[in-house]
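Next up is one chain by itself, shown in structure tokens, the form predicted alone.
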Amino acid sequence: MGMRRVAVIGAGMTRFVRRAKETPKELSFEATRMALDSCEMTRDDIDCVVHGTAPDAFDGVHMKAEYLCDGSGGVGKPYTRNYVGGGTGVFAPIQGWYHIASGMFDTCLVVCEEKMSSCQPHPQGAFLTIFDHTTERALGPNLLWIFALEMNRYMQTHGITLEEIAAVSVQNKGNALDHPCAQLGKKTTVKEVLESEVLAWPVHREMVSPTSDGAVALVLASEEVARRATPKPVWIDGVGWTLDTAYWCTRDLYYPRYVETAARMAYDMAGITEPDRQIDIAEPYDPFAYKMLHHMEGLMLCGKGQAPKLVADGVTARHGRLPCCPSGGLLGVGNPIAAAGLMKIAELFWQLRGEAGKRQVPGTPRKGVAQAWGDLMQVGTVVVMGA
């Protein structure tokens, strides 16, 4: 048997914000419900659920997957929890596709959760401690100072200046206003990017996603259910996920080549042979400012240190030829980590749908790409839908 259409049917999002009082597990249940009620299913019509979440010490709470199982509508269902760091959001996705497109299961709920704000210990504990212990432990590495290393070498590779980077900060939180989820949706200026605290140099305060509590949810249909179930499926058209060496020293860091490869995987797919013309909207990962750019150059949306030029010269607009972020991204939406991928997910499902509200981008986009990356700067995970 070949491989079977998957669409998505239904979405759900919980506002990004920092909360003292629901627990993970009671954010798994709010977007899963919204998921649920958005195409009137049931957990009863759910085959399958597959819950991405950030290793147990990021929330503390140990044996985490089967702790917000029940949060999520997996118990005494088939269950997968996965983790691939930042990448999550857009591979728990993939999880779910493959489980329906193999003819398994004709009905998967996709959750993605985080709790953030009230994490003991401090995800940097879990940082300092996953790389290599003999070549890179060493220098006591921490996540700013990582990518302010790979921001550099971005930004001396091509001559890019600060002023281009902050530019996505003004783009995208600028976008998160119109979120009714956004925790950090706002107007502002490159000054104001600039004039923001030096975290480590180059990154800016104001080019940093905050920390950030949510979940987000999608229910993922075979065609034949999508089509009974709603008039306007949106379908997973392309999938893609790769791993590059963890070892980031011995990488040129100016160019994400495991994006690359992932997109290609995907459409390849998707059939989509060349990606600035055919894709209409993409949500590229941004939880720093310089990234957005740097993953539109990895999915060939533009060439290699061109994405700085599309930004200035408003292409990645929302109503510019090709919006990037229109939901505001992590910059401005927020990074709940595992959550903060399926949201990508989320924006094209609605945007496709021409229901995205005052996000909506302007004409009838038909075909979109999400991309999240993550763990020791090497994931690469790209998903392609189809109106």
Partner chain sequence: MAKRVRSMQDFDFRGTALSADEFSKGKVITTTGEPHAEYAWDCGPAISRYLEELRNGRLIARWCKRCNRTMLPPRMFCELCWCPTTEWRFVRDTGIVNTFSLCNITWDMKPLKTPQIPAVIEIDGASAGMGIMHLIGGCDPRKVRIGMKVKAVWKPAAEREGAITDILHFTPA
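Return the form predicted in complex with the partner chain of this protein as a structure block, the form predicted alone having already been given.
Excluded here are partners and other molecules; the one chain stands alone.
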């Protein structure tokens, strides 16, 4: 396709916390500073900056990318913001990728930030407008409705049990215990998850990721720069993104078609023909416990309805054949929307370099896939990375 290879050469993040003292731009700065330090670069080495951040209403700053620009190293540089809802954190590196793949730039900072604690009384208020204002919002919906409706449809279609879904919370929160930035890492049990409050049946409180503040940053580079900058570049082998129809009641909610389409695009580019065999490590998007399973199926890491069995059999555990969410995911590390997606890319970067410390998956993982999802349950964003 005439495009250049692009590598991730540095990564940084802040702790994910319920309420941060730092301002949004201070959070962005700390993540970005760490990303630059991790590859011994300065702002002068950076050609352009991509910022990913979700609704302005969270931070309570309209046109917030402009406000965040100085904290993400963008002053005086080509700078853009992207926003595809929850999918943003995996779309931001895709936008960074095409800045470099196109040949236009050699280095790009990719920064994602969210400060949801600013949004009162609850960040859900900023999500209410995703429902059609006339035909849906008049019914008094809340955001949990669509997830509960999707989860119920998914469970019913395949005969999946609540216990099987609770096992995802247990796995991811357990994995997060080993993440130094995690907000909700803990040892828990299926019983505890199922004894937690039912928010919107079948969704239990312990199956939902928290609201969080935090930031994550990456440094991307062209092949030439990457080879000079680091002995361990991690390549972006494939990217994909698609949006399904906004008439969400018309789609069958049991299967994330939008993820499959995006994954096919990314796998084609990366030369992946059998994802279940060729992918060593995965970070599917898990804002809700069932979503990790749903997205594993959309990513074609297993057949439709087969994901719960992989979790039950330990295949997706950190030491399993196909570790899924070894970071601890959104359920464990936290969910500052855009930053949560980019955290998954950072996790693949650390894992594929063998730098994930206590979280390191065994063996020598060579290929990873990360994915995020958002908007009105309709966007799929996928990145395939290779050591």
